[in-house]
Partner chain sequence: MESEAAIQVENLRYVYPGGYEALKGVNLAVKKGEFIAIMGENGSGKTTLIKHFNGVLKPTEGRVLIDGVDTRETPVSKLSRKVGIVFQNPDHQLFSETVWDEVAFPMKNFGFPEQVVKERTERFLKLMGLYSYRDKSPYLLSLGERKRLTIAAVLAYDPEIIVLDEPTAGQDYIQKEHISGTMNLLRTMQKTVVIVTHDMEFVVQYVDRIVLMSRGRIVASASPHEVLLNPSLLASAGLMPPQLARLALQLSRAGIYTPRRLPETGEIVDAVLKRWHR
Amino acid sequence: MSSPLQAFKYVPKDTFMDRLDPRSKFALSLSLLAASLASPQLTMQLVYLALATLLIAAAKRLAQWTPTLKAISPLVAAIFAANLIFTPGMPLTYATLMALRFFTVTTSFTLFFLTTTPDDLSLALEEMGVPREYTLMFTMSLRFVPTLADDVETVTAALLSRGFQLDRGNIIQRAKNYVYLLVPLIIYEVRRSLMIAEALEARAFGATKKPTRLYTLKMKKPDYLVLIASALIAVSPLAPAILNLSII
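Now I need the structure of the chain on its own, in the form predicted together with the partner chain.
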């Protein structure tokens, strides 16, 4: 899989963050995001970014996070440049603020996706009232990203093995070459999804409206602490004003 997609792939590890309930993790990421969007001070942005980074480090996912950072860097540079050019008044401060904010927002979301299994995620969504059909669709689509990547590789290999050169001809010809790749791929994926649908029905999916669960989500003590911390983070943009701190 290509490296930017790595950001959303769950690799199992046993850390404090992994053991949290997905709902409290979601609250944490969301509060960091909200605080970052609400706060106009550079200092506060640095605090949020540092906090999100610390949490990723605590979850031992720094190595997975760096490719994402690299991937978004050009985008951040563009945001910085655009704000520098188009902002009246103090463009440097504002441009830095916007760039930092973008880093903070992506980091806090990466934190959530890196530490939550797709299964946990769909459980959490169901608890929030999302119908099971949709949560299943969601987990399955995540589950099929690597499978699809494998299929692309296999079909490409088969094409080359029939003497086909994908990079032959001019640009238009090359684009056409990819049709040869797409046809078997689409047919294969459609077939696969039909098979999955049959398999689901064969296992009585949808037979009862409210099926029982083998795993259920349960908030524990650390979860409540995280929820309290999240609430504090969410209101923290007000802190400089309340404490009368004059920071930029």
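Alright, leaving the form predicted together with the partner chain aside, put up the form predicted on its own.
Just this one chain is shown here; partners and other molecules are left out.
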């Protein structure tokens, strides 16, 4: 699957990022997001984006990240153009800053989802006190996003094999053509949801509020080092101000 939804599909790899606790990985992604949103400097945005890209490369996920990068490029261009047009008093660097900020935020959370299994994410949410029902709902929505993309490709291929072209005609005709894609897709997903509901009922989901777990999460030394690094990244936007005060 070469769609941008690969960002939600976990592929097992033996890397440093994969072996980390999901809570430390989430803290790292959250610190990159917070630092990117707080920093008004273009140079720091480039540093955060480069750091997130290096982490994805270290996790050996560049091939999965590339389709997502291509998919968000038009949106990044739109953000750049909108800031350039609707903020005429701002310099060109401001529009560039906003575009890079969106890139950094997207890349930071792509790093988290590419290196974290849905099961580990579920355990981490339960460890943080999130109710089990909400944890299941969130993790299953992420788990089945790539599956939904596969279903779209399957139905589209079936329509093409029958000589039906979705991109045929004008805009109104194309919108009508996609009805033939949506109807079987909705039926397909309703059937899957019923199967999942039956599977949960067969496993007595919700019978007890505190079920026992086969696996438990445990923070290790590398996780604490990542937490320290995350804290440093989070406060890094304050570094220029601190340096200016020290010079004065």
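Keep in mind that this is a model prediction, so the values were computed, not measured. For the two forms, the rigid core is made up of the largest set of C-alpha atoms that agree within 1.5 Å on superposition. Numbering follows the first chain given and starts at 1.
J.: So, does residue 191 move by 2 Å or more at the CA between the two forms, with the core held fixed?
T.: Passes the 2 Å threshold, so yes.
J.: Quick check on residue 120: with the core superposed, does its CA move 2 angstroms or more between the two forms?
T.: Residue 120 C-alpha, core-superposed: shift of less than 2 Å.
J.: Quick question: how big is the domain rotation between the two forms, taking the chain as two rigid parts and the angle in degrees?
T.: Angle of the smaller part against the larger: 13 degrees.
J.: Cα shift of residue 161 between the two forms after core superposition, in Å?
T.: That residue's C-alpha sits 9.9 Å away in the other form.
J.: Any chance you could measure the C-alpha shift of residue 151 between the two forms with the core superposed, in Å?
T.: The shift comes out to 5.8 Å.
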